[in-house]
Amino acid sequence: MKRSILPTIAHRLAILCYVAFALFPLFWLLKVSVTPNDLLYSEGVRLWPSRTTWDHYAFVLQHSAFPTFFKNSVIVATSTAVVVTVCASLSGYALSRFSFRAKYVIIALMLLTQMFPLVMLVAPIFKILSPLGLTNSLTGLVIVYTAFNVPFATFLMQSFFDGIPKDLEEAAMIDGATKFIAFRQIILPLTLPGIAATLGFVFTAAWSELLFALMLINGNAAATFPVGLLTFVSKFSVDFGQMMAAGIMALIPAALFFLLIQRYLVQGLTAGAVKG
């Protein structure tokens, strides 16, 4: 009995400190959110400050403009999700479904996109947008976020699609059903733990994307919040206390994002990856 508990206890243990590990980052920036600034540096190191406020909190929300920042996300991150989800569907499907000349020539092309580091591809996107119109707008930065996340998103996508039997569609064409109907009828409603998947996957990349946000806006009408968050950081001093604040309510959205598709997420994450 004692042997059997043992590897019980070990397992649960070393999943306890890897859940401690994890979320004690996260500790560490609501602790140091609501500790004053007179006490940051003067307390030295503790797991909690002998003094709280919510100065930091309130100054965010009031004398800042963190909440531009933050709807600016929300639009972004959420467009660049549903285009990206319904495009990587449909190319998705196509890819797993049907057979034509230039498929393995689309699908190369597509993991060439990936190969490239970003960095290299700031300035071209930057003379390509530019005359467009589109390098100090919203527009611009989901056209750009959908254009990086489609191709990963499709491969996502198909791995769902050929998950199920083509058996469905051609019983649902031998019932007179067309192509499309059994696509949006049929298929569609099997997929949705992987669509909340690409939505999960494709929603956080987007809302926490720093490096072209931070080359294509210019000003914080149209700045999101990764970008907002270096407005914390002056010349001389960084206001910690504030911006841990920020990044507190910044974890908000994509939390309560995952909390809505958790019914879905954990199974879409696993049902791709063997083919049935």
Contents of the next structure:
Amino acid sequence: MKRSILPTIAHRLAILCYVAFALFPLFWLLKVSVTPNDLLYSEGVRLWPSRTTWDHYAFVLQHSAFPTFFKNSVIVATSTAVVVTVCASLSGYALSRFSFRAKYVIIALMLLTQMFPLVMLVAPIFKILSPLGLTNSLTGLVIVYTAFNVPFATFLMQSFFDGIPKDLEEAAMIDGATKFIAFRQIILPLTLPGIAATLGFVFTAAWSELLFALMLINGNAAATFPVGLLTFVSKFSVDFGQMMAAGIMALIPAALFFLLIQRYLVQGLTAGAVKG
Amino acid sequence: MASIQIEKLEKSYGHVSVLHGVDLNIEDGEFIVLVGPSGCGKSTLLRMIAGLEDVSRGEIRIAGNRVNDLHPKDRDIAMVFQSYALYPHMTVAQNMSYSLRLRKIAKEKIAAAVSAAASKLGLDPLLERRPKALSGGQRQRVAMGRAIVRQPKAFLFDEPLSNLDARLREQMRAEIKKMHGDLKATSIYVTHDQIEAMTLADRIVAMHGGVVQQVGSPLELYDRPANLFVAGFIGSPGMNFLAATYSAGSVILANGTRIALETVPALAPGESVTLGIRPEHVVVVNDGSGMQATVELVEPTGFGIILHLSLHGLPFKVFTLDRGALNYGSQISVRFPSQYLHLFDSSEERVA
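The structure above corresponds to the form predicted alone; please provide the structure of the form predicted together with the partner chain.
Every component of the complex follows; first up is the chain already shown.
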């Protein structure tokens, strides 16, 4: 049967437009980061500068506090992702498998935490963390990020656990496993896609979080890179070249991370769609 | 292998009671089939024996030991699930050896047990495959293999064949029976399919509404059902029931026909009763001597013919091997041989 080729072309074209639209800011980031300062305003709007340079990158790496920001961000995002995923795996499993008193109260409370604009909570959280000496510290950030990410991650993990038939654990228990061994040897391996998805989600959220990092941290020593990016904005000018170079470099770990887990992620997001 | 005793077993979820005091004595090596419609409590009973459901009241003993509070892993029983419950991330061999590996049995012994079970079930070429790459029948075999490598005290089957197509189900049914003949393992098998129950069981436990209705050999249940429920559940097509009144050694049907009984039940004259007769026991006489019935529908099954009749307005079925039944007119007459009559009193219990 011969089908009209026109809809196909229109479809592909629409996708192409969308991809171009979505990726254009990234391209612009790259373009500006390699544009020498003297050409930045003099060449007008061009897709690619007539001359490129790596100077901005070199400057950011050698003369700015960016390596510190970068290290801080890696520490904060990785710790948050790991702590949240471990907590959410356990709590998601509990919500999926056990019935206990106040289960629905707990679910309601967790949903409630997701309803507030975070800005409202900045002041009280500062008030709580300050006497504990957790402001201006990476630990404080990890604690706050963990608290805000656990509820959503729990629901995410719960849905993955819900997708795994209960029969499997029961079979494992009859085969001679304790509840915990059944969880570790049977359920957890099957939840890997879910764990990867949760890790990725929390990592990116923590990696790019600005509000709390800005409010809880002052000074460069404990600043994460989103805060650090703002240091390129001075009172009288914005150093776009360096800022974009820092931005490009900050994208690298997030991109690498997703490259690593994307195999599981695609599986994870479609898990439960088909019966194993 | 071991015997299993169940005493006054009850199960309730909050205020909802699903098992009302089940007593059952299962001999060593016996094949017991729990049968009943969905929601009758048969699966709950099986899961309680496995340890997957708590016991509300009563006692379960395996090989003489009370297991009420024992974790499933410590009961030494194997179970085949309706969904097979194969571990998707393990190969067939790993699936089958999982229980042995958990028990830290020597590698050589595990390998020997797995290959013995695999060859018994014809799984040898599939050992390195994942469950995803198997057909339904093969998955079913792996689930059986996982159970038999362990040589447990008892096998539990939770509707293991209901996900298979009819032909495969028949084949697996025969294999399970053969396997039980070889292993002589105490087995408890849950099904809603009365044919499976009849063909497999040493003894059938017919359940309804959380209560055991009758325990007995397949033919006992077929020949002498204890009550209306068992009478209607066992046999296909199902038994015919007709409302009647008892009167001195015979029953009178609603249309006035008097049918003499072989034995005299302990009933008061005038008591209302239900008369039961299986479709295969009804005799078509067609000489005008029996009861007149209208043929509503004829269903040839190849093996025999099912006639749907209307007996004075009441639906009634007859099963006959006589192909001549295809050419019956719209009016026939039927006779109920008295040795095949079942009589139930107003509380639905068998009286004759």
